[in-house]
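Let's start with one chain on its own, the form predicted alone, as structure tokens.
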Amino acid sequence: MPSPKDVYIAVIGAGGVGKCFLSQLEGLSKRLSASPRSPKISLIFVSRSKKVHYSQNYTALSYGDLATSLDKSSQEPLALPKIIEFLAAAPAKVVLVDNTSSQDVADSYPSFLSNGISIVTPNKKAFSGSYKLWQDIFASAAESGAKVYHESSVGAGLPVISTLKDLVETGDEVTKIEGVFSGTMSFLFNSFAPTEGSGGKWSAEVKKAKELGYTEPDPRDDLNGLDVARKLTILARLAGLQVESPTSFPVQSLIPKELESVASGDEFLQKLPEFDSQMEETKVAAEKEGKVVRFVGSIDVAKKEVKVGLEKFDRSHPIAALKGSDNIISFYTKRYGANPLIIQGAGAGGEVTAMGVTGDLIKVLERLS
């Protein structure tokens, strides 16, 4: 029989984070069983788009043989609802680790929450939905008492959320929140528009991106700017606004029209070029008034504002001033006056995306142990 402080791990996505999430599982299940007043966790059930390998009578899988084990897995993928059933049918309690970015696993939250599984994810597109998904999720998770955290699904490893949360916590009245909130546009523009030099031309910066791993598969799915619409979604909700969703207020999209619907990426790519002139002008622009142009979000929470796009800074503020692929975030608030508080540093990548997810996992064994 399991003891009242052991907590069952199930593991949904295990691909680029899911694989660091897992290393760093390993990792943690080794520290706590060295230390007879933590929280014994086993790994009982991970999955990936078509394979699944789970412990029926819920003792621990091995972590050293375990890619090669969900590789040959023979085992029937489950239905979400079946997941769930297995779960809220082991004999200790369950954290869902979900690494996907699947709307229907985001949809079925609610039901897991209300058998007592919790969560941890970076899973954006939970938090950012439908308002109505977000209430259910976190009124699921009050009434049975399981937890949720999601530091992930906005800066990767900097603690945005947890920062937001405290501020609001506390009693501190958040003003507006401003910042460059993707690790690609971030790389994108810190090369195109520096703060000392030309920069390159557009198309070769974002094919540049490209090949460097900055960017999705197709490129427009960076340069819609839906990616950042979502991340300011969730932290507008959190500073107490009913934000609808990620297309509910004015989001800047990079992709010239007429390359909208153009079949793929390469595609994309291949006539970028002929558009160079747009992103020329808007740089030249910028430079003649001494500043530099970069992809921010900001949200005016007294006016209930939240935008999406391109915005002018000074060379000396701190949003023109960042290097590669950094991501910042200032908080302006009454306790911070005049000086925000600000976060700064890599907020893309598997390992610190991961290493946000296991630091939420860590929360989550300490309040239910």
Second form
2 protein chains.
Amino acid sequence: MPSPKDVYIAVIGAGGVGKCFLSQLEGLSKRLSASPRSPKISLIFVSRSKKVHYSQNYTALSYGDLATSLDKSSQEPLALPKIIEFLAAAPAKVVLVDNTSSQDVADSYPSFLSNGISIVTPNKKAFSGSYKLWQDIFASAAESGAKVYHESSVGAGLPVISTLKDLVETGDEVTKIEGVFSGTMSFLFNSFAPTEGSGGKWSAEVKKAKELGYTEPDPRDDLNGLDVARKLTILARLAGLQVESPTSFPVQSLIPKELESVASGDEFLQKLPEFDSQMEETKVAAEKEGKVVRFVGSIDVAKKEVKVGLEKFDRSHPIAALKGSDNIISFYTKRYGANPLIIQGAGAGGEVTAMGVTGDLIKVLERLS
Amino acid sequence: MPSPKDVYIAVIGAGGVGKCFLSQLEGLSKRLSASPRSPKISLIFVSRSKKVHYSQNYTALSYGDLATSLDKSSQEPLALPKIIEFLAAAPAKVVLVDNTSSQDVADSYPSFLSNGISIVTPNKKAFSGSYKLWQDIFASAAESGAKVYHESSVGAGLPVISTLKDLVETGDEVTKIEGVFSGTMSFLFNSFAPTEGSGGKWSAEVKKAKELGYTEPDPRDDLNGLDVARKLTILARLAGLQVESPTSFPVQSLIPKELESVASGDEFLQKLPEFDSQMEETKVAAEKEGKVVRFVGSIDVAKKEVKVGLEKFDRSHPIAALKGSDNIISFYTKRYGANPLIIQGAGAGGEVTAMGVTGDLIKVLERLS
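Could you drop in the structure for the form predicted in complex with another copy of the chain? We only have the form predicted alone so far.
So here's everything in the complex, that chain up top.
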């Protein structure tokens, strides 16, 4: 029989972030079991695309051969309502870790939460979809007492969401949030329009970024600005704005109109050089003012304005001086005055994203036990 | 009768930070009472130097006339053991908020914690005193289950301690921590050795900083480096180093030997111009390398080296580019790689320090109820 302090962990998604998380979970599990006052955590369910691995009687899975067990599993995949049913019947508190970017899983959060299952996740879809889903998620959590944490949905492991929540909950007045929220966009513009030197052609930088693994398989999924718009939606809502969806405010796409409908990412990359002059003009216009161009998102809380797109910055501005694929997020608030509270660092990558998830899990465990 | 979810708050210290905190506490109390699932918090004890205000039967104090009630109070001040006795006998969970910088109060933390009284505080003394006190504090908390949070002991409301804890607890390997940890030192060096322009004489900048309220009444209390050494002690211990005390590693004092023993801060300021050439030489030496000088603290975790003092930085380095009296803290870790996780912003001031305290209180309430 589990003790009342024990917590069961169920993990959906065992890809890039999921693998890193499972490794961090194993470490956490060891540390907790070494401390007599800590809750014992047991991994009882793992799934990945069409594979699932669990035991009907909730016995803990072994970490050692997890990847193999999952690969070789012949268990019938469970539909989401069945997963909820299985976890809701567990003889201990359960935390679902959703390491997917699936809209289907996100849409089921209210159901998980209503059944007392807490959630930690880097999945942006749940918090940047319709405002109704946002409301349903937090209403379900408030009613059942289940927790829901999603630090890694913005800026990966950087303490962005926890900081914004602290500002709001302690009664500060957040006036503006501004920053570079995409590792891909950061890398592209730090190379294309560096503060020193002249940078390469736009299409060449996009190609290089893809080769280095900094873009989605089809780079248009980064260049359309939707990823940044989703993150801005989440932060704006936490700051108190009722943002309807990530398409309900101005988002500048960097995909030339003519290439929006080409069949593949490869064809897109092949034709992109024909449009280099557009981005070059933007870069040169900024240079004439002694500035550099960057792809940023901003939220003006008082004016209730959210926008995503290209802006010009002085070379000495922290946003201009960013390195590699780092994110930077500036919170302007009444208490902090003229100089914002700034958080900066890697905002993408399996290990740092998983770190945000593991950090959230620790916080949920402290609050559940 | 209080419900099991209710929490009593006792506040020691109602000066600069304390006043801001009490105002934030009133706001928090209102927000919590509007939400039926939240714990109810009642302020039951306030003290300031020789004044104390509380009721023997633990009834909630009113915020409206708190300052006056405290001023006019004729209640006999309670010694610390009596305060502990009073709070330990309360019919609900108690959180002590220590807004002093008192070593005496800090020395009593193990007693408070052993009696089940949780603590939130910006007081550096408890965590940067002897290593034995540090051990006693966390052993007492672990045994009783009481919580102890001290975000504002480093960088005021900036999420410095919570971020370091997250890095460590999720299994990242922190290799180096570096930054500007003093608002006073930040202001002094940003004016004395700006990245653009030439800055003023050292003694004139110290005088100006004092006039603007950026220094302690006797500026030597900032210039001796001890405040920074205390913060480094706390971070180093959280990173796993067994630092004996803030005087157990190299700390560079900016007080000329000859002025260490002059009677007053005023006399110090009067004689400081005679020693301007020392700091000027340091500044010019840095300029010759195209650099600026800054007062920083650093922790090399692998080498177990902690140090505080002057260092030279490229003008484009984030530490050089700091503005006003901002702090900056860079965490270099295995997961974050070459580019550190950086946190920057105001690291001093009543409102932002109190914000760290209120944020901690919210976290304790979530974990207690």
